[in-house]
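Have a look below at one chain only, the form predicted on its own, in structure tokens format.
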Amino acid sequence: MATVAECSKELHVLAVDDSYVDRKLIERLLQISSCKVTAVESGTRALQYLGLDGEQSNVGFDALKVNLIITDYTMPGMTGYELLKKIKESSVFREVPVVIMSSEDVLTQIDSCLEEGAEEYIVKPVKLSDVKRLKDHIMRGEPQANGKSGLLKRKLIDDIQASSVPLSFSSSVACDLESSQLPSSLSSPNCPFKRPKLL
């Protein structure tokens, strides 16, 4: 069921994250960047929510001012990647930024969202300096000419490549948040989920 959290900013953001561990971090790290924020556990769920479903959405039409969708790749029923097509489909939705999050940095994976549509695309975990950004350049609204866009997300995949960083599982969850920032369920280090973490 999805879920909204007020906050201060006009900024409107629909998280998209089957984790309930991953769904709330990117609700917290969106809330500490005074965002609004409506989380949903999947792509059928977020569709719904848009209305896209082909049946009548259940939220009032300012509900529906979405300025940022970030969803995760892989989800099951739908990925982001479907999930990603839909919304570019729409003319209702399509110029509302997608960003897709994923623990992989599988460049054809990579190649494929961005050339979608995909203003960026995100590895996993999700830091509180990405949510800023993102945040940033959406509420300066700066136009994306295809050149200068094209150029960035090819700069993103070379980023990626040249970093390569192998990564091993952590025994606690790793993030750039201070534990005081993290919900109690996140914080407590008997917390069950493990994040991979940079060697």
Second form
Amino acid sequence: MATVAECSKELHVLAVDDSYVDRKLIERLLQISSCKVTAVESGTRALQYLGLDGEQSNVGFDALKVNLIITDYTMPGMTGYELLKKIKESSVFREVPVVIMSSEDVLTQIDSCLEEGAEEYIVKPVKLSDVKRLKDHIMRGEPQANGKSGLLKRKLIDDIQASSVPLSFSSSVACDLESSQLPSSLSSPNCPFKRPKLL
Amino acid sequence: MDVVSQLQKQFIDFSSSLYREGYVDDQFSQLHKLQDESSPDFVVEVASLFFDDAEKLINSMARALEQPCVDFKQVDSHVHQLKGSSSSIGALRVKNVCIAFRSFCDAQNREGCMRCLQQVSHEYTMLKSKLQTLFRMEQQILAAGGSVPLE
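Please supply the corresponding structure for the form predicted together with its partner chain (the preceding block corresponds to the form predicted on its own).
Whole complex next, starting from this chain.
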């Protein structure tokens, strides 16, 4: 049974994606998961919204309440990775979890995002189950930096890199503590991800 | 069989064929989970965005490939975008052509790219036609007072 505090806390998400289709999709995924969404089409616009664009503008009241930033990786101009770095450099927003979405399941890319402090890396297309899991994770307030989940993600990446078996990967790498175990077989139904592709 | 049941059966048959023939995959059915009373036309809206996006991208690819000195990175960028949006909407055949297309861009193979362009254009046209038929069938069911069958 949710507490009063949980019921009244509505996640405000800033979604960043240059694709019209993907922006509409992520917006709807978040709305249907009872999140308030602000969707923008570029990293530059995202920084403007957050008041981090170097202009002497005051950050909007709404922007201060952003609980989660979810951004596409590959975007013209500023990439999601560059946006992630800028957010982590900000004293105001560095604690806000940042999730990266990408159609590329390149291990080095995933790794560098997680190293830079991304909360999760979700391989597109994003599904309702991804958003639900993400929301639960955020609402439980598990920080990536110090929490065990961050260490576990690190270990999983290392183990995957050490493996010599060619793997294929179709879903989010990061899993929270309850559901994560290194899969011993490719067909493990409980593991939320399949193997990443080694390049 | 009354009119509504007949229309519903035709709809189910047609919808199944789209999945069976690989025009769409599970992601397309995922989109339907996002449609409800607060967003009753979501699937049609996303599909429309996809059609606009795809047409623009295919035209851009064509223009880039027509240049005397082809900028393959530019072509690849357009294909990457189309691959992304087709994946998001569940347009499986279009996505698969994009995957092959990217290999030809990497190899800077103009002929291979031209073939893929033709193929992607064909697959896109087929998909658009199929989806428009599907949406029309939905409208007919609703107009006849019935409800659209779920998966």
